[in-house]
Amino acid sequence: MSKLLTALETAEWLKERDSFLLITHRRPDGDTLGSAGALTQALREYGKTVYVLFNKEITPRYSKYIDDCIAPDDFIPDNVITVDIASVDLFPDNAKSYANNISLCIDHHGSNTMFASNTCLNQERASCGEVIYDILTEILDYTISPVVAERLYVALSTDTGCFMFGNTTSNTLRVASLLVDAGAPIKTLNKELFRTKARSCIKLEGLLNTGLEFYFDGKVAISSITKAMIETTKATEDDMDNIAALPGAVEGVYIGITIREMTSPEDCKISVRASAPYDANEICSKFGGGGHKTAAGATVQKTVSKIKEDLLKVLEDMF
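For the sequence I just pasted, show me its structure by itself in the form predicted alone.
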């Protein structure tokens, strides 16, 4: 059984130990990478030895916030920490050997399976970056540096859609303000992360918008991303960042769903975005996934058409 730690207890736990390896989740986003990069930098500034396990799915959009943190091949840690990971199913392949030896899990997902020896979990926080901020500010003689502020801002802003998603709280905005004061370059970050798109991304979004399907009097919108669409538009993983939010942006839509073909036609990822009173986590839990009420996901070994059929059955029960 995992031992639950407060932010203060987690700060003390980190101060008492050294030689850390951090793990980020599969298909890493700005939250897991920004959080890992920030915690690595902060602990190094505090005099600790800490690295992040290489994740082959890191995209160019976020690589510069984590490149200087990657562990050498011969590094053997004393303590392994997961960041923004709710279950071992989300471990990248090269992290699975650590699955039974996780010293600490830092997370904000209500669906967390408590797989670590110790867990610092706060599902009231909109991002894992906020949890990391809570922990760092409990280390009384540590001051947030500009590099840490930048990486934490990446975590907060990307997991809240630049503070536009429903998971944004007053605490999120307070922490963001403090990160700006600490040196986070928000003009540059906001332009790079939210106001700049590649041509391939624009083309892919165009295909998605024209192919949207609506159900239940327009309350549900479903889009599909096939490998053929990706090949046609020459879209990259960076182009996929936040693309799951598109269906939910349509007026009158409460549940936006994106189904994406991955390595084969029978290997798909479901991404769900929901507005009250609907629950994205409840939907994805039916497919072995999870997340938050407003945003959740699942990986399913079925075709797009079969997943859509199964989704509509689940949604019919809800409506």
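Other form of same protein, the form predicted in complex with another copy of the chain, not the form predicted alone:
The following holds one chain only.
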């Protein structure tokens, strides 16, 4: 049984303890890394000993917000905290040994499995960064510093696509405004995170846009990414951050599907984005995957063309 803590109770909990290790999730994004980097920095400013467990999947885009936080190999913490992690399945391999021993989970996913002794969960928040903000502003005598503001801005803005995605709320915008006042360098951050694309990314997106296929009166768009395309364009994981959103962004499209070849031609990842009345989770569950109504995924051991065939059969029943 996990005990649910409010932001205020979490602030008290943190104040009363010391020696923390923070865990970020697999395939770490700006929210888990920005949140961990911000909480580490803030608690250090408050006099605590805090580190983040090394995550081998950290990409260059976000490393600067977390590099100074990484735990030395011999660090033995008194308390282990997860940030932006809904279940232990999302732990990186090197964090698995802590799975039964998480003191505090800070999260914003409604699907949280309550795996920690204490859980500070607010599913009204668009990003875990906003939950961290709620906690930090409950700690007396602590004022958000420019470094913390920058990292929290990274968390908020990347999880909402620069305030563009459907999860953005008035709270997201309010907190973002306060973070800018606290010193988050919004011009530089927006330019780096949202207004700069690598040439490789531009090339890959050009290929994908040219190759988009439409079905069922334009209601379905399918984009296929082969390993050859990734090799030709030299696209990196950072370049592909937002690629699953492309087919669904075309006017009139209700179901946007991306099929990506992973390690071999018979190892593919499907990403589905859907708008009502269609259900991405329903589609992916037919392929052994799952997720939310608006976004879901699956891993399938078939070729791109075979998957497309199977998908069209499944979709035919829905249209």
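Just so it is clear, the structure is predicted and the values come from calculations on it, not from any experiment. By rigid core we mean the largest C-alpha set that fits within 1.5 Å across both forms. Positions refer to the first chain, counted from 1.
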Assuming a two-part rigid movement between the two forms, tell me whether residue 152 and residue 77 share a part. yes
Any idea how many degrees the smaller rigid part twists against the larger between the two forms? 16
Core-aligned, what's the Cα displacement of residue 299 between the two forms in Å? 5.6
Once both forms are fitted on the core, what is the Cα shift for residue 218 between the two forms in Å? 3.7
